[in-house]
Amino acid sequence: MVPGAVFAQSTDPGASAFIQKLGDQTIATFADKSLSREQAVERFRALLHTGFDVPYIGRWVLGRYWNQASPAEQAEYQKLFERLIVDTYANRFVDYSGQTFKIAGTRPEAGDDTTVTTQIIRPDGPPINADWRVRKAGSGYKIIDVAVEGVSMGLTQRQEFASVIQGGGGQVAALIQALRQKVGRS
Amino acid sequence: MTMASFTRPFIRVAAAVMLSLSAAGCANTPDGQDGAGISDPIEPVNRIIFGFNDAADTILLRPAAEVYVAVAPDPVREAVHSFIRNLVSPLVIANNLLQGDLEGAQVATGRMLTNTILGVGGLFDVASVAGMKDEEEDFGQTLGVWGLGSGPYVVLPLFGPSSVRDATGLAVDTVADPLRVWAYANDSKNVLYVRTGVSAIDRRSQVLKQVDDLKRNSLDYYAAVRSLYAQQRRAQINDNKTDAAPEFPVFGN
């Protein structure tokens, strides 16, 4: 194999630098024991919005049902989705604190996207492969999906949400109701 | 490498021809890519079995795994895990060969020899330390490599998420399992019951956090597990060489 021949496009070094920085900041946030859990989650929420294109992910996850939803439903869905994501990831990061990660490589994707592959090093088991799909956004970058050991978080949510909608007679309202119940508290 | 890349397409074609003759009926439902993608025609039945499995997990397996983690120190649990994995290594080797993955078969053989001899009968995973990675291979994956689609999703009682293809694979692996063959020949089936129990607790103990997390954060636990299963199997069949990532269009507003 000719070195480099597999890459039709060159990979974007900025994308992996972006993941490195975001990862370091996230680990620092949850390692900072002077913060209460609420403060850590609040800081994480800010990081999440710096790092992830949450509105894009929300719309992508809704898939073909996005166009079926009314503007009011779209707006409420996006608000609830954001809360769900913050809750989910904040819980995850709190649970998994104590882990470190290293960048394993980058891979160009369709469009201007780059996948940054990382290994999450755990104290109590073999490393986990996490792939971050990064899209250029203005002068910076945003994550639009994460795949852990080949399992895409976005796709999992998309299929899950589709199931909720189908179970509710094909109505997006059914999903919004379920989301309200999940994240509506407090 | 050269050998593998030469034999693999040939084996695949031969196998695909064989299978298309024998299994034309159940094959080739594409693994789901979009929202409604995973074929699940018996969803109501699957949901009932899933609920039963979940109850059995909550009452029995999860508590057992928790006690196991609390009581057994890390090195002991690692030894148990290595030992169980080593017992199935003949199946891993065989499936690698059937997939035409000679490199994989070589690594798996190296692992078995290293761990059996240097790792004291498989108690220590010396091979992983030496950089020989433990890949899970089973006959369901082999069928997938041969080009057989997953077929409809099925939830098996106690075994959990599966598909028509993977359940077939599981049956073949079970019959071909060397320990089972040995146990039947020597009239010591108790060994199998012990292995099954220990193996279940070992597996469960490794995903305590992950399963709790998924249950807590999902709106439809059943659908989330179904999606995870389909994606995970696809990744395993490709040996984690990512192929068909979903599409991420640019949305105009």
Second form
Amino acid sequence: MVPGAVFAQSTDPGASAFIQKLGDQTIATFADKSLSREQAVERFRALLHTGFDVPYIGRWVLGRYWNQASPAEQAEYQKLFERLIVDTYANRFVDYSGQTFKIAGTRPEAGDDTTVTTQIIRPDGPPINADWRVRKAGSGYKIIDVAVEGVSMGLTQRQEFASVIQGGGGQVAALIQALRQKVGRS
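Next block, the form predicted on its own, ref. the form predicted in complex with the partner chain:
Partners and other molecules have been left off, which leaves just the chain.
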């Protein structure tokens, strides 16, 4: 073994093609002004389930509290988490128009993961840089995290949720109540 040698891993070209297609579909959904907001959100929800490993992300975000939650709490949390993601990202994307989406690079990660770096080119502002961590899942791919301008959305959410649980006496029920209020289902 050569000290300091770097062993290159190959990137998966399928991961970048997957992200390009999903990004194009998402932008097309929100750019289609013939759709009502509700129709666009429903299409986005379908794209979310196609492209994101929502159950994995939800469990990872809950972290060590996942095992403390009852099965009923886990089930309700996953439903509320999915709704939170759809609402959050739909509200961010609904105002987008005229943007383009391009792949800026890829890099291999541990296991079957690949990070795909993208830019959303906006006509009225600087580009938005986003890194999509993609995991090969069977014959397809699923996104397991997104980092916007270097900030992991999963890690940010995990820290926020842990803070809510700790503020609620270490009970997952406190987070579930906060999520109910946030997504309008109290």
